[in-house]
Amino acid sequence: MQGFVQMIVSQFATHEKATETFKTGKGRPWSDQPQCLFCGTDRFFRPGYQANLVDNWIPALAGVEAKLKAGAKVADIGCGHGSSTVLMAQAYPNSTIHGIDLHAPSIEEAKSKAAAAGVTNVEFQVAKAQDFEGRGYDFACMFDALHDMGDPVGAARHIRETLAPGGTFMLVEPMAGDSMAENMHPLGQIFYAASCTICTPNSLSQDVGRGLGAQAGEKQLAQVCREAGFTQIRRAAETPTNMVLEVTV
């Protein structure tokens, strides 16, 4: 919740610029966005991925954790400040982790962290979802991304055309139902909040707009990954703030 404060704080340090965007709709990126948010994001979610992440999300997925031991080439999409990153590599060690991010300061700040906790089995570049380098990608993950962005078929189109034969992409998304009624609650109240301000401006303000927004539920989601050319689609793992979905061709 501390970090949850700080995005808070972001948004009224910069509240003439939030108000004007859901004025008119038309869109504000993320490099708009003030430096404590990108800060607060990063440690709101971070305990949980520290908490689920290795513990319980990859050991739900098909056959995952086994090629993770043994070293495989993982995609890390979005990977904002690098925490999903590092916390793989640290776990991984056999495993290649390649940590991708829109935004060249995020960027910078994973590098740093990757630094400090001492892991070389990390590459990180500056790329949109739609376009990052590399291919044969055995495991490609996303944690709460997908619905910031402007074209999420697209970016989910890229990432199974990068992935292996045999190949999982894990997209992690914030935990939702498919009717706002069922989303009323309190943590649900937090992330339509910052909906609003911050992930379906940013969406809007890219190519094609999509605007999936926080609370965008299962089915919304899976329609994206079936648009994108998969066809399994099945919820792993989830805890009260995310849901795992495994998705496969």
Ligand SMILES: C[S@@+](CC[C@H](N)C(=O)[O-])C[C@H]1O[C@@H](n2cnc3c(N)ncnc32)[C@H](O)[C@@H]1O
The other form holds:
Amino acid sequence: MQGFVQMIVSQFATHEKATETFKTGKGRPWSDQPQCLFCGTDRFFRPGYQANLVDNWIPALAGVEAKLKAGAKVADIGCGHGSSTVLMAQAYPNSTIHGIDLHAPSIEEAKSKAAAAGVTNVEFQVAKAQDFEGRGYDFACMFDALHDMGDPVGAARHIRETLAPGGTFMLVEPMAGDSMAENMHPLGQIFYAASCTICTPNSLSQDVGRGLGAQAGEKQLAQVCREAGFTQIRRAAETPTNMVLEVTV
Ligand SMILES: C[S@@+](CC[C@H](N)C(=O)[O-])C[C@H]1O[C@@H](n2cnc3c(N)ncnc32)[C@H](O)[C@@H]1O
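Switch from the form predicted alone to the form predicted in complex with the named molecule and print that structure.
Full assembly next; the chain just shown is listed first.
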């Protein structure tokens, strides 16, 4: 929760900008947010990834854990400070994990974290989800980032095109029901608040500007994946804060 408090501080410190952004609806890129938000986001989500990613989420996907143990090419798109990238690199030393994010300072931080953790099976790119480099990824994953993107369909389509035959896309998104009424509980309200000042403005600042927001819900997320050419979407796991979708062609 300390990371969450940092996120609040980041929004309070720049509330005038947030108000102006809300009124104009013009969007506000991630890079325009205070540094405190990037650290807070990493700190808020990381414990959930530490507790679940390797022990619960990856084993819940068909055939993925065995591939990662044997040695696979993995893309972690929208990796931010790279906590998920480093966790997978540590757990699957035979695999190479590519951390990808368009925010260059976050990629610098991710590189430092990987170096501090002593992992060498990582590579990083500053790139958009819609056109990052590389082909033949056995496994692609995205943690709490698709709803922030202006063109989530373009991102998911590019992921599909870069997957190796039989590859899997694991989409981790904030837990949400499909209607606003279902999300009117304390956690949903917190996510809506963050979505109004952070996620939705970031999406609106990018091409297309679909503005999914942090409470998109499974129905809309599945629709995005289908528009991108995926056909199989299954909720493979969930926690009180996240849903994990297994997405395949
Ligand atoms: C809420 S943060 C999540 C970061 C990290 N995955 C985590 O869970 O801590 C969303 C991330 O998506 C990245 N992002 C947003 N739009 C993007 C795009 N179009 N292409 C690549 N990365 C993007 C941001 O720079 C940010 O690092």
